[in-house]
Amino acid sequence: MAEQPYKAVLLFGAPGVGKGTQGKILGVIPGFHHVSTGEIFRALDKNSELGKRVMSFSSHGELVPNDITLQVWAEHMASQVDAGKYRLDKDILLLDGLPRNIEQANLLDGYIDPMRVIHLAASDEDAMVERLRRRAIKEKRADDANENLIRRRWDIYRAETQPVLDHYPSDIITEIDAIGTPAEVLQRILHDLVPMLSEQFGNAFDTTEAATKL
């Protein structure tokens, strides 16, 4: 459990709506820190004891269990706040990809310090799974272009992640649409975000920090 709780903005969506996208580019503005489950689940070493039970499960469509998942993020937050990449007096965390269930949500809860949660919504499951399998091609990740493995997927934000929203006060909540280019859902977001993140820092950042994060 974390000594101070992360000040965190919450990035939620069904596979295929831009969580990651939009994270990374939200990332380099100065006080946000973008971090990804699936992108440290990604850099595990496919030969290490972790790495083969987390595969075992993602390889076949399904959630790498809750205890397995908190253990990895956390021991990455740790190494990230050590190496002074996360800042704890000056960074907000674009958590990307957690909590995906109720049980994560309470394990976060001594964690994390949400400020926003930030709910892309898109109504069309077939091109966000077209769009997840073109990406996966793309990026040459075989397994995760198989369409019964991303819809079953789907089937498990549906049953177990989209509740999670529930758990968080409703005044922190935003929906906005996904649907549309990468800078239109990034324009609907910092429409959002902006006046939290001046409220939050004010002008009070290291203008030379800012020009190396950019």
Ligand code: ADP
Contents of the next structure:
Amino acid sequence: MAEQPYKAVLLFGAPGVGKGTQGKILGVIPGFHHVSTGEIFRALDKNSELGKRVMSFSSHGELVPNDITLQVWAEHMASQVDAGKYRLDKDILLLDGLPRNIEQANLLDGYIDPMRVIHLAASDEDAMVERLRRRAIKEKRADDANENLIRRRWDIYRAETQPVLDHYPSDIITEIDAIGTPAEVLQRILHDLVPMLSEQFGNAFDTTEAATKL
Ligand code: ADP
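Can I have the other form now, the form predicted together with the ligand, not the form predicted alone?
Starting with the chain above, the whole complex follows.
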């Protein structure tokens, strides 16, 4: 369990909707710290027992079991805190890819203080599938290469992940249109998050600390 809850903004949305792209861009803004469960899993040693077990689910488009997911994520967070990369008293965690079902949302309640939920919404499933196909070529991701696997991830999203939105109070959820260029979508997200960031830090931003991040 965390010593104090991680102040968090949840990036929420279907596969291919751009959570990772936006999370990475937002994560370089001083005061934010981006953590993606998909990235944590892909960084595991593929020859380790844990790495093999995770791959046995993710390479089929299935969710990794909840206990493994929460444990791996919590250990990653603790290492980020120990390394001084995530400052418990200051930074806002941008959480990308967690929670993905109701049980994960319940487990996560013990760790985070959810400040906002950014729901990246895209009505055009075909456009998202096309984005993932292009990503498969660029990033050599096995789970993006096959259309059946992509559709399977969308089905799981609809059945298990979408209901998670009801777990959070509606007044902290913002729905953002995910169709557009990365800069356009970023502008929409910043419109929502900048006032929150200003409120959190006020004029107390330490510019030397900020500079070290860039
Ligand atoms: P996408 O959003 O395109 O599905 P991610 O990089 O977020 O891609 O996740 C890749 C894979 O990692 C998922 O398909 C799933 O197998 C696994 N994964 C990521 N986050 C979770 C989670 N919270 N719970 C279970 N499995 C997860």
